[in-house]
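The data below hold one chain only, encoded as structure tokens and taken in the form predicted on its own.
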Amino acid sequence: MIYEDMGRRLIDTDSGLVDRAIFADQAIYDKEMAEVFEKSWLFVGHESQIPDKGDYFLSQLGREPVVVTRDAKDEVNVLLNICTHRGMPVCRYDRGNAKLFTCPYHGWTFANNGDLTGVPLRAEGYGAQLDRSKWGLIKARVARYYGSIWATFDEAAPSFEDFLGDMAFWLREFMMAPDGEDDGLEVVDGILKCEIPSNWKFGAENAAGDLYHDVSHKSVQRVGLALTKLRGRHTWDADPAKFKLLNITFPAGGHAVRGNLYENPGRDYQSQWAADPEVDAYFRDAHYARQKRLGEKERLLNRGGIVFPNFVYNAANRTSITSWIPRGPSRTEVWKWIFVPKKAPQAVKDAMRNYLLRYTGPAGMVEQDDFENWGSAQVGANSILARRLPMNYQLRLGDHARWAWPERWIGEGALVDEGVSEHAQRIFYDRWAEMMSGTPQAFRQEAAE
């Protein structure tokens, strides 16, 4: 089935409407991948996965492999993993240290900048004639932020600051060590990685905004998995100092984060890690040091987001990226990397990453959960007969979101919605039909007036 204008038709922000088929339909995911994946800025992983020159790691740019490296120079490439010869993958380990790549095929040969710099049979079998120059890796356009990697093979695509937007406040706030210093965290070694049956945009959409499904987790919540231990699971539920929960979208790039804004200033240390004086130590320590460092800002507690389309963070002692890659209409492989600050103390290394992985990951008591609900959503998706209703993103629709509500310095283009709502869901919806169709919905027109 091929959809004309399928944008205006499938997503209805004004009325909150989603049409099923855009999570099961094989001819709209071909054309998401399309125009949505190969013309996006997508996350390929954190410098400190490559810190020596020579070092490179395997990883994914939409449906594409790539090898990402540190060549010679110190610079980070991005190189399509195919060999332009026979299509051969040239590098088959998930991570290493080489100046060269082979491929095992034919043997053509390619520097960790992907320039073409062997080929056998040269001389005599192309007559000196095949220019290399026009025969290396294919290479994608790189952007580093603050300790990210992030690439595209558009040419055409937007800057990557200008894809990110307002929404540069955030990110770089989350790349932020527990006291404040930019880029301060480093990756716990090796990628979690497993496949779902569900549509990649069911765990896209969640951690746009998705405050309400606690639900899910009450087993979780019965067992005290929060450092508190007190209730819930997050940390900041045993938090006495009053905040507002905010939902932050920015409709220009469909990007969208959660936050707690406290209503006042220099709030007191909450000790999450008391049974462990060393560990409680330090966060007690990075706590007033972030205070100090970043002023006003300090008052916001960045809980997580979406950079538009599939990286999803959580930040507040849950720091850890996703990466939504699409396999088909109704799988989804999830990559996600966990994070410690760089400078801690070892001990503190420990604590965070054996936290990480019991909360989150595939073996995580939080995430299997959320696994669960996805699949059986696909399963609704792919029901002919539950086709006939859309999906339903009306919880809270009408004017409740305000525009750089309540601070301006959360960004010009952020439009605030305050509490338990639906809107930053509308709004990732909204930028993936204009995405699709090409022609601004509602919430981009609202923003251009």
Contents of the next structure:
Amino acid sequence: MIYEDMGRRLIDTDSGLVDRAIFADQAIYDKEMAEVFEKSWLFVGHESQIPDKGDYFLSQLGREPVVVTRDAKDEVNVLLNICTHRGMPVCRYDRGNAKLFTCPYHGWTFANNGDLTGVPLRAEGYGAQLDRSKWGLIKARVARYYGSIWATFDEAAPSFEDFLGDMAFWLREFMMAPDGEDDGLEVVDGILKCEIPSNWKFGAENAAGDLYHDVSHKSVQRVGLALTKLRGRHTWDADPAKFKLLNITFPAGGHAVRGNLYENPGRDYQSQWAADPEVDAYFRDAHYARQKRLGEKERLLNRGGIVFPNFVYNAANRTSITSWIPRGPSRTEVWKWIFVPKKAPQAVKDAMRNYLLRYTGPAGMVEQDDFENWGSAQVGANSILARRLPMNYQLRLGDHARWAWPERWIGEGALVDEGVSEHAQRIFYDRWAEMMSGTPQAFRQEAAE
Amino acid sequence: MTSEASQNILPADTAVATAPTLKERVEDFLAHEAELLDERRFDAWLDLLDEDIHYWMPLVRNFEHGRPQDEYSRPGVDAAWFDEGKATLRQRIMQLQGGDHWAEEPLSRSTHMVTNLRIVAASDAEITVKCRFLVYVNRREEEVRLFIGKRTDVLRPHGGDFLIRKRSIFLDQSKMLFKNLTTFF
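Now show me the form predicted in complex with its partner chain; what you just gave was the form predicted on its own.
And the full complex, kicking off with our chain again.
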């Protein structure tokens, strides 16, 4: 096979070079589905989507269709949505409430915890010999983390906590309310789903740490989107306090975060929602409550990041989660969940929802231009001639990144670079290459030493 | 063809003299509106929108028989493709007009078709119109989008013409099959 040793041949994170074939080649795609997606913990949804017993929604675990349920014992299940008899999806509604799922082909019936409860002709047809306990829906391992639901079908995968490593701090922080309360978000009903003509990695690596594609969003900066009555698209644009812009990466898992670290603790609240006094008052109170709750760590502003391989979140009032679901080397389904603070007044929820719907997804004024970029980048990935040169990820290549810098509490396993850099993308591809080839790359080796 | 036949097609004394019905006026208005979008005369299009317009396109879900309430996301509460007022529609148009909104630079070519038009309620203050739409969008070389669905418009008489007070757009696809929604409906 041509790509037998693809890890080392296609990715060289020491020199910052990535072969374009990894975005376009079918054999590489098939292998990454098996080696990366099927062996990772993947996000499927949020507990607020299934508040009551019997609630369910359809989701995707990589390329596998699943149904996520809350059963009679209040347990959350992630079930392969495929009848064990003839392979039909047993649930065909995007969401709902059901105790049972019955396959429309031959009527095999499964409880919402996956158990096979009914088989027509069981007595006469199978002579009562069919062991129903062996023919339930295939169940994934499930992890719940501050409201988020994760799963994998791989029995050999490490625990979710080990998979997450030091990234846990950031994921937990993302799921907090603006006032720093744990598990403080709820999903706005309705997942935005669309399809883009590009490889899944373009969107994923962008979220890891691409901090210099501002030219893409010039039109939004010009028109203004943030509710500060100022130009710009982020609510934090209004904050004049000094900060370091950090690319915080976790080479062990391939995860990465973009964050502001403010120089001084206890900074004053800067009005970020001046267009609406009630909303502004909520965020002012939340700002000071968060300072109290988080102590020293309140100096961090979580801007967003990625849990390897395909879970992307936007933080700092743009609270959304994106799942990059591969559908082929040059086709990706994008699922987007948007969140508002659970306990906030309705006016705040409305303001956040309005801001987010204008920001995110295929109708979002910001992400329209992102999707355009990644669709266009696929042109270069598909070009055989362009493949004479690898993709260049050399921005700030060298010895800039430092362990647990500039504060040790960011995490012992954090390798941090400051400012505009492609450090985080190199970590992302380093981890990808390791999973694809079994061979640790530059940063992994360094992490082990 | 005889000259008699052509006289039957266009009797000079009736076609011009007959005042258009309300339905014909509404049809003309919506055709004109569609043309403004297709000719990219976005400022003129904005002028047809009431200051209080609610422009809404819900998400569509595959729903269980017996739970039709699940089909569309709810206005003002849930996620939606569009949930806009005039100010944000104006913002979106300003974004299109700068030459730096790359998802629409170069601008798309579009054709809006409006059909099956039916006035379902009319008073002096408001006219509610249902229709079907088909919007074809082509961009750069190969990007093609085809949007088909149902629309309910509430129009407000304004001078001799109308303003759009409310527009609800129900798309016939649950997953957006295209990468961008940069089109107005």
